[in-house]
Amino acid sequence: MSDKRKPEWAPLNSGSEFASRIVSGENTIVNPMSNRDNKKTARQYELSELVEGVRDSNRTLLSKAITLIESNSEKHFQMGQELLNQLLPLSGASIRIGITGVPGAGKSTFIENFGLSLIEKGHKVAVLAIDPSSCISKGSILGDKTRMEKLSCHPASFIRPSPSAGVLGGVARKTRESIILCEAAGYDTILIETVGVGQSETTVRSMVDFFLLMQIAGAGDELQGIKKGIIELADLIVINKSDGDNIQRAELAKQEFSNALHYIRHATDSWQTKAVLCSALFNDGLDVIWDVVQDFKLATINSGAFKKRRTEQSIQWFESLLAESVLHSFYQSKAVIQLLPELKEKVSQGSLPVALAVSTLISAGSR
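For the form predicted in complex with a further copy of the same chain, could you give the structure of just this one chain?
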């Protein structure tokens, strides 16, 4: 497709793949609400308009607000932070659920049917994604909505694909801030999907209350392909595709995981990680999973683990973002950009002591 429209804005130094670009020709499946106003970019909205819009649960304006916080421009950053500042008091009253699993485990089908079943119970469901590998050229911006067509059309749902084309840290910041906006818009259940690539599970774990690991039954060696570390992040292991010929194998896999869980450190204080069966395709076991989430919430709120984790998550996020920003602003300083290559070269040749090169740069950078 050669009709490449310009993004509304793009991150600093980003290439042509920046995610906010719209792939033309596919907008028929985009929820009509979110395009109603598509001649007006986020830039043109007043802060107060966005604040009101999110508060009123207007999906178009929620979408614009997220686009604003996804921007890397300094001007948008200030406006986005002011927006968050005003909406922060309205946030926090949701359950944040992380969902991971290998490609093919059936995460999309699960999220679609699980989300619809929650909406039937009266909930408002937002779906966010962290996909470090996503980029617009692979179609990920519309991919999630394509995959979850029924859910995305429902007025009580909000689906936002992964912010893309950036380091995982930046993507994580944007997702965390999107959670706040969705909560302020009244979504009480936030589902955050990720694929098991590199550090993304740990990243998602660091921003959710409850973490769900989705597995499918294989050839009896369920535990082989999966890192012990991932199981230690999970509050619930769901064996999906437990249907038809597969039921017996799924039952075996569940048994195997249940056994393994005896020997593994649990992810959450005052909660025993369990394994359950489910057939997302046939809507089987979804209620059981929701019951588990409710039990989890009750147990951890009573024990204090729920609040403690959220506080710790905020502090960790603050500290890691602070360190990242300090380093970023140092490496952006003119003197550092000028000196760094030469000093690095001398250090690598062994002609300048490392600590001396460092102290030279530090004093240059603080001047």
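Previous: the form predicted in complex with a further copy of the same chain; requested now: the form predicted alone:
Here you get just the chain by itself.
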């Protein structure tokens, strides 16, 4: 049965050219909470509601809380920081795992099946996927929730794709603070996926306990995968897609990486980085990887390296955000805003030395 209401997408004051009408379904079950939830979206949530929602593992309110701390608006900053301040005592109990690898290595498939296997073991899994950002909208380009369909639908999981730009402090600030909120919501395993081998790997290494580098065999020059810089960050190297006709090549790649690790400084004190095989598509090797993570946690807690790393990461976070905040405040100075275009023009024309232009701008901003 059709009523006279038009769909929400119909333009205001539209006429009969929009023939669509809302059709009332039969035996419709009305959720008594739905009207209240809809009203919530039309206004700001109170701080106490967000705190309570995160503590209760409400995924909707956890998403709202992360959106609040990601906001670049000055009016949201204080509320977001107070939210973090209240939830900080509830954080810190998870194992934080960074996952990186070249595009096509199967990171999303691995994370989905690895996450599902951990949930079967009784864990709660949060995935923070750092997506490349559109240079126009600053939004995420990839769709991790779409690519991890089974995991995203599971009530014991939480997936949050985040653009890698567009926020003061960039990926470092919003991902670190999202980790705190997810831990406060009861997620004991935090998986952080990066966009690929690049600058974001160094940033993610600085906020996780365990760093996993995913590689594949038979995709070209194997030596391209044995990069000293990226291997020095890894606590475990996983050769994925070790199945079918690729098993022999994967075994060879594992041996090459294992040999290379003998000549490279290991990423974590009291832990020796190793290489293992995995087929995420067929769930082979996932239990072995989790056992390695557990062994790593036990070894580093006993040696004190686990606590030392988290302490160093907190100090590094403080210093990084301080530098970002000072730079942000500098560019908000009226004197800098007025003088910057003129100095840029002179530098571009070659009429003013660059160092002198910088010195002049800094002097103006510090008055």
